[in-house]
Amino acid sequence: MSTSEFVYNGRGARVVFGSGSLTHIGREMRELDVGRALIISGQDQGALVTSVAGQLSASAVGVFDRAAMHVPADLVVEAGSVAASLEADCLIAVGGGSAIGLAKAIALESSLPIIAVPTTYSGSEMTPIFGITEGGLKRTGTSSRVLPKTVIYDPNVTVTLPVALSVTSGINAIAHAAEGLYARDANPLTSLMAEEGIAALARSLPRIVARADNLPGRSDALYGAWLCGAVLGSVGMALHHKLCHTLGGSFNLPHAATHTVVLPHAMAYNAEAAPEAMKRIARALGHHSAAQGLYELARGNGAPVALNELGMVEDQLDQAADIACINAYWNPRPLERDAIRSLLQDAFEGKAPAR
């Protein structure tokens, strides 16, 4: 990547950064100049919500709290419905990358601006990628419609995010990252950005593991989310993404621990080919190699490390290989799959990455 030629798309996102930024959302709605706002989330975060709707008062005009991952494509023409019917002019995305993802995908539909407010480190607020789910494949695609006008970054209400998926969310949020260091359109900035994400994450996770309502230790992960999901936001992705929507898709695997345990697989297939990229996240990481330091974050932290331990059946991996192989895509190295199957194979046993 040289430094005198690059391109750079910013992305137009309002940030609202700081324990107790929530106590502002009814003056960002008068920001954007709405009024009727339907609630997204799903049936989790049933107390957020209650105190979202209080602060806003008749502002809310609804709440629609079955958000569900992978974005199911009735949910959608169902949610819809709904926001047409209260006659809602913006929608609030409360919750992860579920809740957020569905109000994308209202939006890419009838335009009504999002104000996404993130419980967990996924990311997706910060991007104008959308993911909808039918007939057992996800689609996806970008729309500028999809990209929330403001975010509302408040550590505050993470605290109440289990351990576990934190670690989980976190590592998420590091293969954004991780993926925007080796992209083809990547930049200065960009990289900058992944490096400094990644390591903050990494700082934090272990904090959080070891006292879940660390403030400060949340409040740097939500910037590590937030410095990786513009990342997402403004470069491509490539293998690790690709694996993860086809086994979250058409497999039903959970998002976050699926990225968490393919992640140091798909480092390890792309090693040799992205030599400064590997750099960077081991140097971010604080370890000699980015594959195996990633692993050693999610076993270390608890996290899960074999697709196994997620429902996938070893009988389904020849299939997964197949469908990552469809419609070419960039990745610093060829596509091949057979390593590709390999790849599925030690991320299913759990093996540590292959050097």
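Numbering follows the first chain given and starts at 1. Definition used throughout: the rigid core is the maximal C-alpha set that superposes within 1.5 Å between two forms. Predicted model, so just to flag it, every value in this text is computed and none were measured. Compared with the form predicted in complex with ligand NAD:
- Once the rigid core is overlaid between these two forms, A84 counts among the residues whose Cα shifts by 2 Å or more.
- Once both forms are overlaid on the rigid core, the distance between the two CA positions of L137 between these two forms is 2 angstroms or more.
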Second form
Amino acid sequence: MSTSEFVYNGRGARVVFGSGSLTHIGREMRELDVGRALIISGQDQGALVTSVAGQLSASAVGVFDRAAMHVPADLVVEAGSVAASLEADCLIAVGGGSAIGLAKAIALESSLPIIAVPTTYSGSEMTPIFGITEGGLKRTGTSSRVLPKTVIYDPNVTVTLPVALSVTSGINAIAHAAEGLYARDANPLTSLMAEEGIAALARSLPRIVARADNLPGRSDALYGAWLCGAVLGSVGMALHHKLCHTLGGSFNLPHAATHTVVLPHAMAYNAEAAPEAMKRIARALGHHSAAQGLYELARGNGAPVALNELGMVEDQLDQAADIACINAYWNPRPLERDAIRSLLQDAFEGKAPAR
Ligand code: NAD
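Now show the form predicted in complex with ligand NAD, given that the preceding structure was the form predicted on its own.
The complete assembly is shown below, putting the previous chain first.
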């Protein structure tokens, strides 16, 4: 990659990182000069939400705990009116991409600042990308209004993330960095973050599988997720993300697990067109091949490697290949419908990625 000419789009979130950093949440509200927080979460984050609300006492004016996958538009309206009626002056998103996504959608209308406390490795907290689903269609867009102002990365809040979800969520993060390495607008800084992020996740996921409450491992994984999320927030994504949006959006497959299954195959598809990126991914994985290394990372840590394990039906593969080729994202290798169909067949069957 050229180091002589590039654009680096630095994103402005303040990051507070480390075990116990959640105890600084009151200080972080004062830093933003806000004092009335609405906490946004999913329903199964009760204990964590209670602890955050308890810490903030009167500065937490309410909790909206019904965040759901894909950010349904009616929930955005409802949560937005709760924020307005409570005169909240900030949102604290506690959870994964779904909770953070809901907070972003509220902020899009209200411009309320967001403090994010990520509990998965999705990376949404680092991006200005939002998505809202209405009538079965997910509208996505980009706005600096939805980018969290502060992100508190406390590995303690990730210890409860089930091991299986930790692995798929971690590989979901790796996908951002892997595609970031061959993005058209990649630059030396995002590529540094990408390689370091992949390496941190690749070395930490086996430690988490061995012991879910391994705090140094959790910390390393969250560090990797931050870097990978920062890449997603700075540069464009390609075929892999398009395939996963297709499979998630049109066939309702689970987000992180779908990324995990598809990634090795997307890398194999792009291998010859993006040799420098592949070299860096492989180096970060400590493997001779990016695609094979990712496949082994998933399989070796008990993650699904086949779309048929996720509820995909073989009859849907033709339609998925067609949808993936409509409004295609830029990709280092042109999208060839038959080759994409064959990629999906391999992913469906759980085969090792094509060489
Ligand atoms: P998620 O937020 O839906 O969480 C998955 C499940 O894990 C949920 O049931 C949740 O309650 C549970 N969970 C989360 N953290 C936990 C913890 N620490 N302990 C126990 N359970 C926990 O899933 P996700 O993978 O984090 O996010 C996926 C969503 O985020 C998708 O809708 C995706 O489109 C979106 N996303 C958006 C961006 C962006 O930049 N806008 C980036 C990545 C993902």
